[in-house]
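Below you'll find only one chain, the form predicted alone, shown as C-alpha cells.
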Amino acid sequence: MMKKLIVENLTKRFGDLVAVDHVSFDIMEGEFFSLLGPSGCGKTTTLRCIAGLETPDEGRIIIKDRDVTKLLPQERGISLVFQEFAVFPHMTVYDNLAFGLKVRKTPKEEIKKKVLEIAETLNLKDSLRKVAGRLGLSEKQRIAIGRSIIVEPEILLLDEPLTLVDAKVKEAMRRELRRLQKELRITILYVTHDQLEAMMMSDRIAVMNAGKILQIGTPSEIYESPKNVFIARFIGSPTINLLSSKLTIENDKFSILIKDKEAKIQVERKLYDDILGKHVGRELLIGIRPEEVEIAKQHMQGYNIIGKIEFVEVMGEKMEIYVKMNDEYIRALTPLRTDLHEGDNVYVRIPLDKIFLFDAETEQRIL
C-alpha cells in the first residue's frame, strides 16, 4: 500500500504558544488513522493545517506524492466533516449529496448516477426527496459523509464528528462509520478526545499531548505497551492503577517495594539486569490495569498486598472494587462476585507479567 498522507515536522505557533510541535506521521491508503488526545493538545490545529485552514510555520504536508503545504484547501484533494455535520437543512438529501458535484460543474447525468450510488451505500435512497433538516442525527451524519466522499477525495478529515450525540446513538454511528470506511476503502484522518472511539474504530492511533505526538501504534500496541505514564493513564477504562514504589536488590534479586515496604514484587535479575540495574534506589511507579488485579478473601501465595474494600461498583456482569491500603487505592475489575463487600479485609495479587514500570521522575516506561 502507498502512503496517502505524509506530515513532516509540522509546527504551528500562536504567539508564544506552540500549538503543534514538530509533528510527523503518515497514513496509508485505505487506513483509518486517529489523532487522539485531550482538549487543547493540538490535534484539531494539526487537522486544520492539513486541510489548509491554518498555515503552518514549519514542516511539509504531502498528499499522494504532492506537496500541498502552500495550496488552497480546494486544491488539496481533501474533504472535511465537522462535529456539527454541516448539512444544508433547507435542501433535500439529494441536493445535499449533489452539491459538491454541482460546484465542480459535473454533468447532470453523472451527478444523478453518483448520487444514487452513494445513497444506496449509505441507506439513504428512500430519503432522497426529504428535507435534510427534518432528519435524525444518524441520517445527517451519513449525508455529511456522503457529500464529502461523493467528490472522491484523497483523504476524508473528520473533526470530533460524534461529540454532540448521546451514548446510544454514538454507538450505532461508530459502527456505521467503520462499515462505510471499510466498504468504500476511504482513507480517514479522525480527530477525537474519546479514547474509546479511537480504540474501537482505528487501524492506528497517534496519541498527542502538549502539541507533540507521544506514540503511534495499533490500538492493541498502545494499550499493551504504553511508552509513558500519560499514555497509560489516558488509554483504558477503568483507568490504570499507578502505585508508588522503589527498586532495591535483595538476595541477588530485584525487589520492587510497594508503599513503604508493605508489599513487594521480586524480579529475577538475570532477566532484567540490563534494564533495571540503573534504576536501583530510584522512585518508580507500578502500572497495573484493574482487570489484571486479583483479589482473594484468604491469604495465598503471591497475594502480598493487604487492604480493605472501601467501595464496590456493580456494572452488569462486572464489578469495580476499590481496595484501600494506607492512603492510596488499588482498583480491580472482576466478574460479578457475591463474596466481596464493602468493609471486607482482602489480599491482592499483582501479576508480575502484567505490570508496567515507570520512572517516577521522567514518567517514561522502563519495563
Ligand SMILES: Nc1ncnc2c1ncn2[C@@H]1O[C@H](COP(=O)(O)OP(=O)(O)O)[C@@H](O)[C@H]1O
The other form holds:
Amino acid sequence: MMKKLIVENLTKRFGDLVAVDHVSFDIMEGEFFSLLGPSGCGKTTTLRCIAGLETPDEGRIIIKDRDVTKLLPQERGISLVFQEFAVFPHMTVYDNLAFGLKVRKTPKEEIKKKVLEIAETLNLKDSLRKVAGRLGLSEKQRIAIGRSIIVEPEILLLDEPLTLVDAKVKEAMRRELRRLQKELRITILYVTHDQLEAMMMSDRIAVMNAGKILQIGTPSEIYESPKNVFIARFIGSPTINLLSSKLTIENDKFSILIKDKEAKIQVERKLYDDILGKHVGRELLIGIRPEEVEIAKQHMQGYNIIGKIEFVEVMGEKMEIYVKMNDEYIRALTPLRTDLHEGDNVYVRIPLDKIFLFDAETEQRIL
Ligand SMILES: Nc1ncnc2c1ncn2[C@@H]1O[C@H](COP(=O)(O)OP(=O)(O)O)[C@@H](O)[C@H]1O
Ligand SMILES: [Mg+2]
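Output the structure of the form predicted together with the ligand; the preceding block shows the form predicted alone.
All chains and molecules follow, beginning with the one already shown.
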C-alpha cells in the first residue's frame, strides 16, 4: 500500500514554546488516521503545518512522494475542514458542491458532471436545488464532505469537526463519516481530543501530549497495550484504575503488594524473571481497567482484596461500583447485578493476565 502522507521530525515553536516537538508519522492511502490528545497539545498546529498555513521550524512533509514543505497551501493537494462541517447556508447544494471547482476555473460542463457524480454518491441528488442552510445536519455533513473531496485532494484534514454538534447527532455523524470515508476511499487525518471518537472511527491513532507523539497504533493496540500511564488514563471510559504497589520477592515468587501489604498478587517467577527482576523493591502502579475487576460477596479463591462498596452508579445496562479499600478506591464496571449495594463488604479479584504494570517514577509500562 502507498504512503499518502509522511510527516518527518516536524517541529514548530512559538517563542519559547515548542508547540510541535519532532513529530513523525505516516498515513497510508485510504486510511483514517487520528491525532488524539488533550487541548493545547499541538494537534491544530501540526495540521496547519501540513496544510501550509504555518511554517515549520524543522522537518519535512511529503504528500504522495512530493516534498511539499516549502509549497503554498493550494499547491499541496489537501483539503482542510475546521470545526463544524461548514456549508454556505444561502447557496444551493449544487453551488456548495461546485464552489471549489469554480474557484479553480474548471469548465462549466466538467463542473456539472462532477457535481452530479458526487451528489449521486452522497445521496444528495434530490436536494441539489435546495438551499443548504435549511437542510438537516446529516445532509450538511455530506455537503461539506462533498465540497472538500470534489476537488480530489490527496488527503482530507479535519480539525475537531464534530465539536459543536450535540451528543445525539454526533454518533450518527461519526458513523456516516466513517462509511463515506471507506466507500470513497478518502485518506483522512482527523484531529480530536475525544478518545471515544478516535477509538470508534480510526484505523490508527497517534496519541499526542505536550507537542510529542507518545504512541501510534490501532485502537485496540492502544487500548490493550498503552505505553505509559498517560495513555492508559487517556484512553478508556470509565478511567483505568491505578493502584500504588511495590514489587517484592518471597519464597522465590514475585509478589506485587498493593499499598500496605494487605493485598497481594503473586506472580510465577520464571514467567517474568527478566522483566520484573529489574524492578524488585521499586514503587509500581498496577493498571486495571474497571471492566476487568471482579467482585464477590463471599470470599473465593483469588478474591484477596477486601473492601467496602462506597457508591454504585447505574449506567444503562451496566453499573459502576466504587469499592473503598483503605484510602484508595477501585472502580469496577459490571453488567447489572442486584446483589451489590452501597455499604456491602466485598472481595475483589484483579486478574493477573489483565493487569498493566507501570514504573511509578518513569510512568513507563513494564508489563
Ligand atoms: N499562533 C500562535 N502563537 C503562539 N502560541 C500558539 C499559537 N498557536 C498555538 N499556540 C500554542 O501552541 C500550543 C498548541 O496549540 P494547538 O496546536 O492549537 O493545540 P490543540 O489543537 O492540540 O489544542 C498551545 O500551547 C497554544 O497556546
Ligand atoms: Mg486545536
